[in-house]
Structure formats: C-alpha cells, structure tokens
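Heads up, the chain below is alone and in the form predicted alone; it's given as structure tokens.
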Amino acid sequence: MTETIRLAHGSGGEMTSRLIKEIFYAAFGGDVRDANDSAVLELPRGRTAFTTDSYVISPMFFPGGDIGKLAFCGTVNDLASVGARPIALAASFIIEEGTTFEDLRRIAGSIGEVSRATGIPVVTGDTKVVDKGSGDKVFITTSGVGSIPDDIDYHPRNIRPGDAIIVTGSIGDHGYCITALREGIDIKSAVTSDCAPLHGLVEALWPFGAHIRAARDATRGGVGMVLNEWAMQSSRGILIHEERLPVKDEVAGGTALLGLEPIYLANEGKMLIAVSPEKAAEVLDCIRAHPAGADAALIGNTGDDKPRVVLETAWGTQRLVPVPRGEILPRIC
C-alpha cells in the first residue's frame, strides 16, 4: 500500500521527526542530532544579499525538473541577479494530507541533487501538513543568503543610454513546456524547462565590474516584463529587435498556435544582462563560453527617450511591448 502523508506528520511528534529524518535529512544531508531552531552561518565580510520566494507550480513534475529543483534554482538565481555568491538556503514545505511519500522523496531528492552539484547547502527549514483539500500536494518557500563583492552593484538605476541588452539563452522554454503539459500537447522535441542555477555564469562576469549595469532572471512575465521594469526604474527607453530574440522553432510554432508570445513566457534558467556598449562584445563572448549561456544573444540597446520598451519587428516596423495585463499563466513557478 502506498504510504501517504497524514495530519499526524505535522503534529510535531514522533511521526514528524521520522518524516524530517527519512525525507529531508536523507535528501539534503547533515546529522539530525545537530538540529536546532536556527542555522548558524559564518558570513564573509561585506554586503549580504537575502531573498525569499514561494513555489506553487502545477504540475509539480515536468520535463527538465520539478517543484523542488525549481525552488532551489529560483532562489539561487535571485541572489545571482544582484551579483551575490549564494552561501546557504532554507526550505519550508507545506504538504497536503494524502501526498505520497514517493512524490515527497522525489521532490526533496531533486533539491538534494542540485544542492550537492552546486555546493550550496540547505541549512534549515520547516514542514507543515494541512488538511486534504486545503492545499495542492506540496508548496515550497525557499530563502537564500549570499555575499556580494565590494565592487559589484547590479541595479537598473545604473543603466545608461547606449547600454547593450543581452539575454543568456533561448526564451520561453519553461513557459511553453508547462503550457503544453496543461493543454495536453505531446511535446515531440527537445523543449524542456530551462530550470538551472545561474550563479556560476554571473560570477564569470565579476571581472567586468561596473560595466555590468544590471542583471535579472526573467521568470514570471518573461523578458517583456523585466525590460519594462528596467525602463521604469532607469527612466530609459529600450529598443529590442525581434530577429535577434533567441527562440527555439518549436517554442515559436507552439506559442503561435496557443496565441502566446515567447517574450512574455516565464524562464527559469535565463538572465537578462545590461552592459556598457564598450564591453558588450567581450561580455557576450564570456557568457557564450559558459555552459549556461551558449545561446546568448545581444537583443537591443537602451536610449535616452521616455521609459518604454519598443520592439522592431522582422518587417522593420516598430511596436510597443507593454506590461502584460492579467495572469498570463497561473502557477508557473
């Protein structure tokens, strides 16, 4: 008989202890005898980055990852977006009664795998169990702390006229993958979620110092939303070129049938980088030399006009790229 989560697993007693030991300690490592109410960290001197996020994606498992890998990578990438080197993560789980131990082990195992692969530990966490029907199997909240080098300041306020806009790879893969699953589309191609940690790629850009103006992982709302936020925060116009946007043929075709635009679809392994024009070519080469940036492209530049995002189409015409209204795709991450 399949073992499932019961309300007693959230009671704080023996069943809770067994759940934490057999699922989470088994996946993340560590010794349960060292457990305490807080993790104690040795932080490097200098500025510290801290972030938190919640993950409620449906379905929980998808080609290229699952909610566990997504939660870990999403938090790592949020730290990387400000130029931080991730030091440690925390993970909190809300588990619906009736969730199978098999699914929970698979999710925790994904977190453990990417944690070991990156060398970034999960040092503390929490579990709560809710009544059947009060949740949707598993929700995860992750927090992360990282260290920022003294000469790194990645923020849209630093963007200047003429800066180059680079995207580190093909866009829309994650959003299309999840949409196809929900719509029952059989993906007979290599399109999977791009869920991946990007801190190593960002660290490779540290030597460029202040030439890197800003960085952001393009998750909900995709590239279009990030560019609109940058335009507003920097008071700069941004012009991008449709023909330069790296979009896989399968994603372009599939989104056209679904009435979606890749520029607004979520990514979980792509970063937007704003860089000074004099270093743009070098930065692009550096990004392409990293495994996570092989398909990087320079997609546009900033201007000094009013803050808006303009797309030059393949036909040479121009149109606005507005902030997306409403929910493009709910529970995408």
The other form holds:
There are 2 protein chains.
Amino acid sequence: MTETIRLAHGSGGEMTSRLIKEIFYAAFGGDVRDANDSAVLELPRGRTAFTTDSYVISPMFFPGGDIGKLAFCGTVNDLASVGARPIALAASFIIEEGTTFEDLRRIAGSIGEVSRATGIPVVTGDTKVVDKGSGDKVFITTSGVGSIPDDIDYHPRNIRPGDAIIVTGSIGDHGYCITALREGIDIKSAVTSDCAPLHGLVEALWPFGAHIRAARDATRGGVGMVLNEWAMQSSRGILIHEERLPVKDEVAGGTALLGLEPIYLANEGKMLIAVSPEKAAEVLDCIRAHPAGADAALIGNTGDDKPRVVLETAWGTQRLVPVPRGEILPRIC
Amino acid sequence: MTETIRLAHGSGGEMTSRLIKEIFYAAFGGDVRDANDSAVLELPRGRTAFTTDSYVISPMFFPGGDIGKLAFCGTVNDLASVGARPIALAASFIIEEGTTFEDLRRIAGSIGEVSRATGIPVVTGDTKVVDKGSGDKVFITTSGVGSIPDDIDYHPRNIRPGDAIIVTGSIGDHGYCITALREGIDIKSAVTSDCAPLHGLVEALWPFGAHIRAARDATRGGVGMVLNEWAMQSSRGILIHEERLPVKDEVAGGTALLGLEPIYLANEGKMLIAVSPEKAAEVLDCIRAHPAGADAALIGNTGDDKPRVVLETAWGTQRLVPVPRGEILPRIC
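Based on the form predicted alone presented above, generate the structure block for the form predicted in complex with a further copy of the same chain.
Okay, now the whole complex, with that chain kicking things off.
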C-alpha cells in the first residue's frame, strides 16, 4: 500500500517526529538530537539580507525541476538580487492529507540535491498538515539569510539615466514550460523550466561594485513587471529593444499560439541587471563567461524622467509595456 | 458587494501590487517604493537565531487572537526559546481565492498591532493566491531573525541531573479554547487562547546566564511533547508532579469532559524553562514578577539517565508520560 500523509503527521507528536526524521533530515542532513526552535548561526560581519517566499506551483513536478528545487532556488535568487551571498535557508511545508510519501521524498530530495550542490544548508524548518481539500498536495515557504559585502548596494533607487539593462539569458522558459504542460502541449525540444540558483553569477559581478545599480530575478510577472517596478522606483523611463530580447524559438512560437507574451512570463533562473554605461560591455562579457549567463543580452537603457517602460520593435515603432494586469498565469511559482 | 481575493491578486502584476499596498503595507508600515527582493538588516554582532513556522489554524479567528497574531507571536517565541532578542520578522501569505478583503485586513491588522506593541518590524514578505478548494482561506508562514547575547546558550543538551523544570503559566489554554470553539462548547469564563509574545520574559532571565539550560515554548504536542524531547536530547529522565501543574479549573473540567489531557494541549504563550537547582527559586520569582509569568510554577526536576518523562500523581503513584501519538488536535496552530 502506498504510504500517505495523515493528519496525525502534523500533530506535533511521534508521527511528526518520524516524518521529519525520515523525509526531511534524510534529505537535508541534520540530526533530530540537535533540533531546537531556532537555528543558531554565526553570520559574517556587515549587512544581512533576509527574505521569504511561498511556493504553490501546480503541477508540483515539471521538466527541469519541481516545487522543492524551485523554492530553494527562488530564495537563493532573492538573496542574490540584493548582492548577498546566501548563508542558510529555512523550509516550511504545508502538506495536504493524502499526499504520498513518495512525492514528499522526491521534493525533499530535490532540495537536498541543490543544497549540497550549492553548499547552502537548510538549517531549520516546519511541517504542518491540513485536511484533504484544504490544501493542494505540497506548499513550501522558504526563507533565507545572506551576507552582503560592504561595498555592494543593489537597489533600483540607484538606477541613473543612461544605465544599461542586461538580462542574463533567454526569457519566458519557466512560464512557457508550465503553461505548455498544463495545456497538454507536447514540448518536443529542450525547453524546460530554467529554475536555477544565480548567486554564483551575481558574485562574479561583485568586483564591479557600484557600477551594478540593481539586480532582480524576473519571476512572477516576468521581465515586464520588474522593468515597470524599476521605472517606478527609480522615476526613470526604460527603453528596450524587441529584437535584442533573447527568446528561444520554441518559446516564441508557442507563446504566439497561446496568445502570451514572453516578456510577462515567469523566469526562475534569469536576472535583470542595471549597470552603468561605462561598464556595460565588460559586465555583459563577465555574465556571458559564466555557465548560467551564456545567452545574456543587453536589452536596453534607462532614459528620461517619465517612469514607464517602452519597447521598440524591429521596425522602429515604439509601444508601451504596461504593468501586467489580470490573471496572467495562476500558480506559476 | 464584498470584495474578495481573486486569482489575479496572486499573479505578480498590478493587482498583487495593489493588494500588498492596501492590505500589508497599510497594516505593517513600509513603502512600496523601497520594496526589494530581500530586506537588508544591520544585525548586532554575535550569534543570530533564524527560525520559520507555518500557521494553518482553523478557525482563523478565536477568543484571544487570530492566525495573524498567532503567527507573529509563534515566531517571536521560537526566537526567544534560544535566548534571542527578535530583530525582524518576515510574513508570507497563501490565500485561497474567495477570501474576503475584510478577513485579510483584520489578520494583517493583528500582525501590525503586535508588531507595533513589541517594536519588532515585519521587514519582508510574499503573497500567493491559490484557486478555491486548493487552500483554506489564509495560511501564514512567519520567519524571524534575532540576536543572541554572547553568554547565552539555551539548548536541551545543557540539561543536567537535578535541574528544575519551570512552566511560565497555566497549561492547555490555547488547545482547550480552540477545541471548545470547534465543539460548540460555550466558554463561559475567561479561558481564551494564551497567544502572546514571550521574548520580554526570556530577556528578564538573561542575567542568570548559564543557569538557564534550555527554554522552549510548549506549542503543538504541549508540555508533554517538549519534556519528552528534552528527555531524549539530554538523555535524562524528567519527573513532574501532577498537583504542581498549573491548570485553570475550566480547562481541567472541560478537558476531562472531552477526554483530553492538558499536558498534551497546545500553548501559545507558555515557556518551559530548565534551570540549575541553585537558582531555581530565584528564577521562579523573577518569572512570576513578569506580567506574562504570574502563574509560573516549578513542576519537577530532571533525574536519572533513563530518557523518559514520569508524572507523579497527588496520591504518590507514578505513570509514564509518553510521546503523544495519533491525531491529538489537527490544525491547532
């Protein structure tokens, strides 16, 4: 018989302890004898980045990853977005009664795998169980702390006129992959979710110091949403060039068919970087030299003091890229 | 018409921004123009406590609090359990489509209220929306960071033979209150959830240094579960005296009726403290002098090297207090 999660696994008693030991400690490492209510860390001196995100993606498993890998990488990337080196993560699970141990083990295994690959430990966590119909299999909330070097300050408020906007690779892969999966579209080629940790790529940019103005992983709402937030937060217009946007052929074709725009599709392994014009070319080379940034492109520049995003097409016409409205794609992350 | 949460509120676009601004920034303080993927903190030097917990309590509103206050206090108390002063919290919301703005505003308002009262800010967060039937109104995951003074090290591994066990007040109030509410029992007297932040109480014990061995808020699984964990983690037996357990009359009567034991019921504003025998009386006085600890009691001591919990009744007979098994009370926190 398939072993499944029961309400008793969330009661805080013997079955909760066993679940934590057999699934989570087994995957992440750690010892139940050391468990305490909080992890105790020795953080490097200086500023600390602190972030949290919940993951509710449906389906939980997809080409290129699953909700566990997504949750881990998402929090790593949120730390990297402020220039931090991730130090430790926390993972809290809300599990629906009836979820199989097999699914849970697979998800925990993915987290363990990326944790070992990156050397970033999961140091604390929590498990709650909700009755059938009050959840949807597994929701994960990851939080993280990271250490920011003294000379690093990435924030959209630092963006100045003429700054270059770089995207670290092809856009829309994650959003297209999940949509295609839901719509039953046969993904023939290599388009999988781009779900990946980007802290190494950002660390490679540390030597550029204040020339890097801002960084942001373009998840929900895509590149379109981040650029609008940056325009608003910096009180600057941003002009991007359509033909410079790196979009895989299959994503371009598939999204056209589905009536979606790659610029609004979620990415889970792509960063937007705002950089001073003097260092733009050098930074682009540096990103391209990194395994996670081979397809990076300089897509545009900041301009006048009208906080809006404008896209110039290959024919030279311009159109506004508004803040996305409406549903876009529910439960994409 | 009652305004309710729609899937579009979770899409990361314009409606998400509006929700965050109108509900969360309005309640917690903060400015959307400052928003970034991670909060940036200047933590005091020394060790940092880091913790996370998800809250799925049903019903969301109860006498003495709601899921928002519970989530905030729970994370504060997890930080306090390792002796830390809470510095900042993060709050991530998973909201079911159809949840009313009114409920959400009330929950966010509770968090804002306890945040202002304690001076502990909510510095970052996240909002996800799931389709109707894939969640249950509101789930909250709170995470926190805190600063641990250099001479403080609270961990069950420090527990030694003969140490005194103190509970900071009446046990089972939260668990009984929620159960009574679910069972439709009319709570006539003043039994409400004991949901409260305990960091101030723990800070008052800092001067006792290493005489305080361990602290733990006795939530899910109650005092019975924490004592069993301590017995296991310290490889020590613990003997407690039934007549010394502070239980409110109504909780004693009500739980007898429901076939529940107060020792296994969740508390949300009670700490267990293990303290050296030399300082036990002084620590008890100190706790009782604090507004959150007026009903504190010394309930027992650690003993031999058999890791188990034994309860001595008023008649002098002894029985084992095993690790709780089975469902106990689902979704109690």
